[in-house]
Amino acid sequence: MKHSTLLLSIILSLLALPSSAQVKPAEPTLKEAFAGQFLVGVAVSHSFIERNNTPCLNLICEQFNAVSPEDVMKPETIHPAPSVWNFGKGDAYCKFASDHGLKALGHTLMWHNQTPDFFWLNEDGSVRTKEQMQATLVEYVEKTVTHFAGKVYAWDVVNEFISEEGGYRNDKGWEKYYPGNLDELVCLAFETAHRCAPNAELYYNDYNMWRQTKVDGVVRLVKMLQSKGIRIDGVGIQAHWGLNYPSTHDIETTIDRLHALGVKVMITEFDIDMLPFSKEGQMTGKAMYDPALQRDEFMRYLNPYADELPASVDQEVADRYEQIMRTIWGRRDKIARVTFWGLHDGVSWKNNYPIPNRKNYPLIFDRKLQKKKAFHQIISIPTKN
């Protein structure tokens, strides 16, 4: 009898706690929290599938609804040489998103950056003539798309062609070599993968694009092409940002000016961020990869956070995260996709570059694959708007 009566007090208590205690509100997944607004993407590195990594696919699964291959489908990894062709990767990426619902976008065809030198330099390092370099650019993208048509949804056709005065590029790879006009080669690149896949979207993709100076570059090549009758569907930001850059303002601007062209625009590449230099602004290059500065003098102001992340430091870029976001969310009528460059902090690129060997710290999902600070300040945002 004792025991009954213990019971039934036990519940009576239990009925009387208020419902919040009760029952604890499920927090979103990102891709529930923006449904219906944008996309959700992230960067799948090929590790997780080659070795089946369950708990990081998983979780790619849980909270995303678009991918993008980080190294995979660029085309050192495809075409490595003249007369080889290795599509078995990319095959596996696609694979994977096709599994699991998800929207893959192929990354990328045309960039001076992860292209062999064999696009533009023959075997005694002169330079190939215009002829020839445009007959390597057609056979790779006709190849590449064709292959993978309707396996992937869009892809990013010319990768970092602007500088940051907003001329292009002319310091490496196509824009160094190429002796001709850029626009023809721009052209002639969106041109042929809208033949070979008439279906997927086409996209234009750079960073640094908070700097009016590049977003006026940008904007004259989507002009450009559109004024031929080319098509070209987006563009994508990238935002590799730090605490410090860019303002709010500087990115509703760039937001703004793109969207008015009538194309897409994306948020691709998100990280931030926190170490020295490049919190302070986007390093490109290698000036920072002299030996020198991995001396244990420098690394100690160079790589602060070698064994952890202290809390105050992690809530900075929470509270970054989230003044971004809510600039997105802001605009999220002209905003078609957000990407974060990774799943976590560990395969972040951002540990090895600019500077080499540093921790860093720049994703939502922690190195234990555990949810941070600046993912729970991201997901409430729908609901304090």
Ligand code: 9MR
The other form holds:
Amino acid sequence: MKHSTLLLSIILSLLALPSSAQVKPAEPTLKEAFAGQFLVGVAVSHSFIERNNTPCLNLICEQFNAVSPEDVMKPETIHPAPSVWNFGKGDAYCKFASDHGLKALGHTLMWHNQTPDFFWLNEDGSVRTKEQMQATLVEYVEKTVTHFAGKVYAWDVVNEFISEEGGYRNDKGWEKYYPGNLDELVCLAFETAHRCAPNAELYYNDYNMWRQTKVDGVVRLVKMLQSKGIRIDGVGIQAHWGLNYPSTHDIETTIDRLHALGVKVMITEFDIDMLPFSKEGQMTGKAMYDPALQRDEFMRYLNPYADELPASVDQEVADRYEQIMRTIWGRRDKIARVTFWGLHDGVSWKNNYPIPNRKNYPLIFDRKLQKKKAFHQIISIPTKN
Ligand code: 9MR
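Can you give me the structure for the form predicted together with this ligand, which would complement the form predicted on its own we have just seen?
Starting with the chain above, the whole complex follows.
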């Protein structure tokens, strides 16, 4: 074949390629799609790091620019007994983040859950005095925040302290130590954290933040700190939400109210539970652990997708994710970060809560690390506007 004929046939065959093969743009990653608007984060399961789970670690680095430690920086891991301090797992998390340029959050310093009983009880089971309890808490915050200073950029300092009605919760008998008002304890936690890591951002973090009575309490807490000149940089809206709650109106109202305080607003633990609950997820979790609810006839109803997820339900989850992300996108000038609570469906806490041993599908990557419909619908939001 002559050169000119060969050239002509190459050009003709290129022109004949289907247009999708010629110009189909690669789908952006999450961090690319939302770049310049807000950080996109994920909670990291320690097992990924411990077992060097390359597919999961690579996916995190490819898609996200911020990380949260799902469990390893909580008191029960760091300080499980009076004379035991374990910073190793937290250090491994920080190293992974810094090796890959991910912003690492510290989570969480003061919480009623995943904190050993010795913080409140003596060895013989008697209740410790306020001074003893406070000394342990302060020592915990001092040592932990000092250890991770410069390694984490921010801390969830106080987690889940406000009740649904807007007052303080009485977990661990806090009320006994601080009758009528836990402001003193909250101030102590934020002041101590700031003293030990003056460059770290400090946050308050809570769930059910769509409930406006609860937001009343959080707004009061933030204003209380601000009025005393104590550093607070942001509030985390956890966002463990369902297919039918909360309303987008409530989400918008909460974002607006928190942003008006002059602090960063973040969606910190995003997932969407699509399995049946009693009363739309508002029944308290522990009640559902009753063995009576584990019987076959209940589980058939409560665990309907034990084999696989029907495409129609996958679509419902995707539409709900899109609806909420669109709401967040509409308020993007007020949002600093959106973090998903887990990388893929298989590692979500929602497989075991509020009912143990179910198969849930609350995240945007499936158990084989494939992008779900929810991912594709979320990623297209910036370009559709
Ligand atoms: O995802 C975490 C799960 O692995 C733990 O078992 C659970 C124990 O309470 O905590 C989960 O994470 C929580 C987070 O730290 C704070 N907000 C609520 C989250 C879900 O319980």
